[in-house]
Amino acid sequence: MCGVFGIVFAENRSDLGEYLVKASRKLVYRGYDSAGFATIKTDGSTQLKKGPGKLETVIEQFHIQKMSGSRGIVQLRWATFGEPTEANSQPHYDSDGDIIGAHNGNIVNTSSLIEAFKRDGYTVRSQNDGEMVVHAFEKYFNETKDPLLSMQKAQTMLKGDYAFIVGHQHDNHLLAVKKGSSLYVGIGKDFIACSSDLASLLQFTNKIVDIHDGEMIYYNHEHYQLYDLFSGAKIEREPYLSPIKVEEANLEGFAHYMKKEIHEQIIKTRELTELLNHDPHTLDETSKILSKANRIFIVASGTSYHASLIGSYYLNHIARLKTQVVIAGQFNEYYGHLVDNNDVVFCVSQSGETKDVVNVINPIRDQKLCPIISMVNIIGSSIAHKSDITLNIAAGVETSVPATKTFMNQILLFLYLSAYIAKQTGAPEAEEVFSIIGTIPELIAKTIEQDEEPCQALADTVISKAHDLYCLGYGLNYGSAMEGALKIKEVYYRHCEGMYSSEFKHGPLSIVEEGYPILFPASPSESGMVISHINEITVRKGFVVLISPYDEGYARNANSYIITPNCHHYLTPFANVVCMQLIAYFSSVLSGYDPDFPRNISKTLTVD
Ligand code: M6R
């Protein structure tokens, strides 16, 4: 979701456009609906090219690769304030056109700022909040001619969180600000750059400087200085070499990244298991903190929330820890005031940038209320930085917007952690669970091999005809059903609701009529209750598709049965969710949609 990148070289470069294009391509996965490029030459002349649509179209339409200059800013925007139009695309000029800036974030008082700036005679060209940051900077720059002081004053007008990069025509620097949104600084041989996304910097340099919330950085091609955004005090911080390697994403023969990433789950679960087997240090620390906690709140959004539902089941059953899973956006209102230092907040977020989760962490961290543990895929992310302990799911770059392999590694890590804690407390199940963890990659491989075709057939014959459906889950597979429903909604654009199966009779059952489709991922260990819930539907002529390892009762009672490989009860979500992912994928592709970039959706949600 939105990403901004700004780079400074000493002299005009004919390859500046190339740098900006490369940077922008690494921001794409975050989600966007317009793109914009600004360059400034050493003589102060500027160029600004921007518009809505696919990045590659904008690049081609405006010949971005040919743009030259000594400084450049690129921004990919995911619309919140103002429709995706050329005017609302970022970067923006100030009123006179001598200042250019762009942001990633959310200025919540945009409408009152638009009115105020118009009233005061500023040239306001859009409805976009990024333009308001530029005007706020402009207002004070016109008064002070001091970029740092201007930003210090400008931030008092801006309500919300943002990362902002701005440059003046006649200055060989850029100024970048981090307030709530992610920002990274990279030092190259002949440039310095800032970006919302670490991967876009790491392709150019692995020499990184940390910038914290409430700081700004003023930089040219060879020198940078950090400042406190509020007091203006100088901050000294040295660069370090990041060990993070950027994987190059390519389709490797697959039609879509989503399909490739579903298949990659075999290798990624294997790699994560090996990593965990060889590096118990973080698990040790985590298990000590969790075992002492009075209450454990697991906090996450979307797919990570569904993985947490399954993770909570593992922690409750295997590690015997009481955990409560809370939707991140709901946490502060419902539980924020109750948190004390006997609690642990366990944040799960593949991107490590989700604003709803950051909103949970910030007050807890500021007031040192309780330990914060996080589970992320992006190790240099904001959430990782703000946590006391970070668990790495090591799923590699996930390019497709729908989360697949990150989900799988999240539930694997939860399972492993539960067994690890169980082992330390001498719980009998620990050894058994460890012995099945090693079989997960093979289970996923077998599921793909035997169920890909049936899933495609189901998508073709049943799901593609459905405009509305439910996914029900019971016990451990409640999270599988929720995740399946999300995947179908996300890439197939049909209403599909996930629900705990015992809840269905409390109202939604009335929707069932002849042939009404219901997907039911399940485990044979829970067949008693599940069969009862299936029958409530089938006697009313609903059409139940069961997804589970073979069970005679299921075979007799369901209308259709995708049989997954035999496995331990705890492993059923690994196979069931692969099938749900495949069903969603094929439904999307058969309908002519692009599952990698679902409409309206962004991979990294850095707004409230
Ligand atoms: O990066 P996060 O795991 O915190 O993201 C949370 C959700 O936005 C995310 O899981 C979303 O639901 C998935 N991309 C959907 O496939």
Ligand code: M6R
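Take the two forms, find the largest set of C-alpha atoms that superpose within 1.5 Å, and that set is the rigid core. Small disclaimer: the values here were computed from a predicted structure and weren't measured. Positions refer to the first chain, counted from 1. Compared with the form predicted alone:
After superposing the rigid core, the Cα of Leu590 is displaced by less than 2 Å between the two forms. A movement of the C-alpha atom of His212 reaching 2 angstroms or beyond is seen between the two forms when the two forms are aligned on their rigid core. Annotation for Glu497: C-alpha shift under 2 angstroms between the two forms, rigid core superposed.
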Second form
Amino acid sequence: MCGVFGIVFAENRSDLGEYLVKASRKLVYRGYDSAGFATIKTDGSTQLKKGPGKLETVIEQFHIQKMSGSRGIVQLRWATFGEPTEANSQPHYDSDGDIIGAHNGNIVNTSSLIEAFKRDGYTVRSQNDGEMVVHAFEKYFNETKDPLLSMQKAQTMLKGDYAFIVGHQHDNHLLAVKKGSSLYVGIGKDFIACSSDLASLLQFTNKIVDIHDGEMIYYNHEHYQLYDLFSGAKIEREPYLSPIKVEEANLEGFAHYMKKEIHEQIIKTRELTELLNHDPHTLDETSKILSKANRIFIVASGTSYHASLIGSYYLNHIARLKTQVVIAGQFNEYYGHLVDNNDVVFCVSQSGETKDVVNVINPIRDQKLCPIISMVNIIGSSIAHKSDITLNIAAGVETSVPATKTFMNQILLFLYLSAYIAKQTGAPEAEEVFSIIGTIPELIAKTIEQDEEPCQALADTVISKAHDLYCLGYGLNYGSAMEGALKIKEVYYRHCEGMYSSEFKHGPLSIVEEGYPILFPASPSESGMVISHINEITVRKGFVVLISPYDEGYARNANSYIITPNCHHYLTPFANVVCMQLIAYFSSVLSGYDPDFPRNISKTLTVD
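What I would like now is the form predicted alone, since the data block earlier showed the form predicted in complex with the named molecule; can you produce it?
Next up is only this chain, free of partner chains and other molecules.
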């Protein structure tokens, strides 16, 4: 999410704005809700033009192509800290207006930094974390007048992952930093540029310098020097000619966005955990409202509904809150007339624009029936604006239509919220759950490393030859099964029905014949009931594929076993769903389909 680009020429260029526009258009895919452009001329004069909305609207409104100068910075921002407004858009000035900078990433201690900078007399103009990076740099630059030393000191104040580009009006260099977020360097004939996105550089030059995590680069139009961000030691690294074509660059070596985004779940779950650890205010308010509620209706559609099934399990078992998950399109007909001010409606939507969910919110909001809490990926969305409290899953943009990392961050946020509420009420499981949450990124990474090949083999030998199959789940992993079935339907175009496993014997069992495939994501904690349900299938010669951490009973009873890394019961959906995503992905690709753009469906559904 977000993207930043900074370029340096030797002299003022009348076409600098055109370069910035071209770069910005290559950053769009990363997701954004505001855009900003800054230029610095050789005499030190600056221009800053920015605002919320579509990129092309901002470009046209501010005549960006006509901007000139020797240095330029462009940033496309996807809102996390501060709503999408002009003030919160990036880049940002420092207090005096002689330093300008922008970032990509999240500074998770933004709230405390805002208070500290205001207290110390800095001019704070927004709620945005990018401005905090500028002020941290400003603080030490005012003391040292040394940009490198200033950035070394500034990073000690900043908690989170980010890339940052900053410039002073009377220095013909830019300084860029990579700390846990993407950043690339490109060497042109008469310029040097840095960018969050390789494609934005490759349209201008294929001469690339690698910049590694924990490094900074100080550059003008013809010379660059790399430094260690923490020690300040110089680093020597030569450029190379990239063989990657512009259209391939955004994929970063992956064949499809779906595969890339499955892998991105590692970093996105880590980033969300860091955000939650450092910003308890929203969780406090949410906890208070949910704890007082008589009934909690969780309302969602599609993948968000499946995440909500898992989320409801967490809230019921860990926080001890009675919740009911309702498909958004059913809510008004079944429950709309029953809602009163003792209830809470908890709306979950990836896009924040899902029409079925908006239809639930509108009458409740208009009649002020009860509090509305939402969980979304787009903080400036319609559902966010209509809610009393909004929880941000911070999964970044998903270019591939099938949801992957948004699902993963939704169930992570549900788990974290459940533990948070449990801690407030003194429930015994709270500390145990908090102790395992930090292991989720590593669990996802281990699952991909360990199970990618078995999932591909299964897709090749079993799934890609099946025209019809079921995906069953019990207890906590019912939501995992439903999501796995949806992924296969979305990208493989075969009927795969998700079902609660104990229901399978009530009719659907009749479909089983020799070799009929059944996928079964599970947990060893559920083995007693799950083994019974497996045997109902295998005695009729069905083919059961078990997906779970190792369990001896599962190994004896399943026909095939994809063993996920050992983990706590509450974490099994994280590993199991990664495997289901991989199975669906490989089944799609092996069948010659494009998993990123499945037919007939859209990323954001705004129709009834």
